[in-house]
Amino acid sequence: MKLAVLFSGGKDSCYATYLAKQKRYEISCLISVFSANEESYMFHTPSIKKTKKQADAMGIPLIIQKTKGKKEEELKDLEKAIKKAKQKYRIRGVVSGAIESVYQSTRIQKICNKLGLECFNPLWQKDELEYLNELIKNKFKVIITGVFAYPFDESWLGRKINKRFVEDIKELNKKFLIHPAGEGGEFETFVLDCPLFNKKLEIKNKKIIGKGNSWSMEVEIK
């Protein structure tokens, strides 16, 4: 079955793509939504424009859809992108990296129902610590590109998801109820390498902005 992946460049959409390929689905294209609203309810924003580099590394076509990011209205732009994928690549379903967000999953499902497409959420309700360890086991090189909750600070930017990260995030979960996989929007990620890539991505330059407990890192990839 031909599928499109809603692709942000973060760990969830990358790992969902990996799991779909493991089940022998054909990934016909990726869909990235570039939102002008950094506080979008639906879409990942730090380093989103670098999905072009990831798509090249995977050898998979990328559909880019821009949106102003207004609540609910941004869903119309997502629908446009999925329609493009259906028309151009004859996809029969859509993959998302949703884990617990009912807000995201129900809206994606509604669009798929309207367009007569299947909706696949391979990470849905997955144990978050088990998931992080799977990323490490399967050699996903994932870095933190944004933090948006107490007690995070600038020092977390650029950190890799590794065993030390898992131990630290477990403590933050116990003390501050930080979701270990960042599903509450506490942090955002970017994948530099994984089994899907034909080449590793490297950071050439980075720009850090923010204050307090809200920081983001824009990366330039070479």
The other form holds:
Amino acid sequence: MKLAVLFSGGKDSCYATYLAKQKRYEISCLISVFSANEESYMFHTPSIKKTKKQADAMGIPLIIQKTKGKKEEELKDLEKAIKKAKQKYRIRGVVSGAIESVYQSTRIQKICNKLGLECFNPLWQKDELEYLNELIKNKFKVIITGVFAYPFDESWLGRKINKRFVEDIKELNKKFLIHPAGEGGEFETFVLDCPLFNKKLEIKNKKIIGKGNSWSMEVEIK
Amino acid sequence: MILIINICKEKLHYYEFVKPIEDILKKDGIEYFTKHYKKINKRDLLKANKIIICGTSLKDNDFVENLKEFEWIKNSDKPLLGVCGGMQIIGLLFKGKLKKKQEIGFYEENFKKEFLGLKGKKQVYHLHNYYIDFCQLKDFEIFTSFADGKIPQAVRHKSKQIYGVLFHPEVRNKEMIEEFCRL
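Next up, can you give the form predicted in complex with the partner chain of this protein, since the form predicted alone came first?
Once more the chain from above appears, this time first in line as the rest of the complex follows.
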């Protein structure tokens, strides 16, 4: 079955793609939606370029959909992108990296149902620590590119998800209820390498912005 | 030993509809084994002391075409829990009719009577395009309010330990599955 993956470049959409490939599904394209909302740091040309580099490393075509970032329009734009994938690549299903967000998964389910497509959420309800350990075991090179909650600070930017990270995040979960996989938006990630990539991605430049407990690292890939 | 039955047509759906239920049992140290409904044999049914039939995706109705694979339910005396598609299978075997009703996301349901530890108003997660109108099935008791456009969400056979829920307890009502395992 041909599938499209809703792809942000972070660990969840990459690992969902990996699980689909493991079960021998054909990934026909990736879909990235970028918000033009000025408050959204996602809408930066470097972000689009970064996802493109990952798609190239996997040898999978990428559909880029821009959106103004308003709630209802965002959904219409997502639907538009999925329709495009259906027409162009004849996909029969969509994969998302949703773990716990009912808001996110409900909307994707409704769009897929309307378009007559299967909807796959292979990370749904996944145990967070089991998930982080699987990323490490399967050689995913994941770095932290944003932190947005107390008690995170700038020093977390660029950290790899490794055994030490898992120990530290366990502590933060105990003390501050930080979701170990960042599902509450506590942190964001970017994948530099994984078994799906034909070549590792390398960081050429990085720009750090933020204050207090909210920091972002914009990376430029070689 | 609990038998978990996978009814998904697509292999990738295992992670979404079967693994979350396996994880609940694993966490509690409850022994289980998982089989696809097309691969169940008599030995599996003998080995199990309880059975859970998991749900599947909105678009997957393959099980409706293969109801004969579930005929054993009629003669089974073991506690059985059917989730979403699993509940629809139970209803169809007892001559219920499949009706259309789409519910996706969080809904509040009112459990008029205690049902596997759930009582009063509870938030549940729905993901279905169809349901069985259990109001028409005399052998079953309905535990949730079904007036004002609401449909039966939790049922139990009147003389057997056969339970069915249309919602997905593995998302927000994990304790309900644990309660079933304790029966």
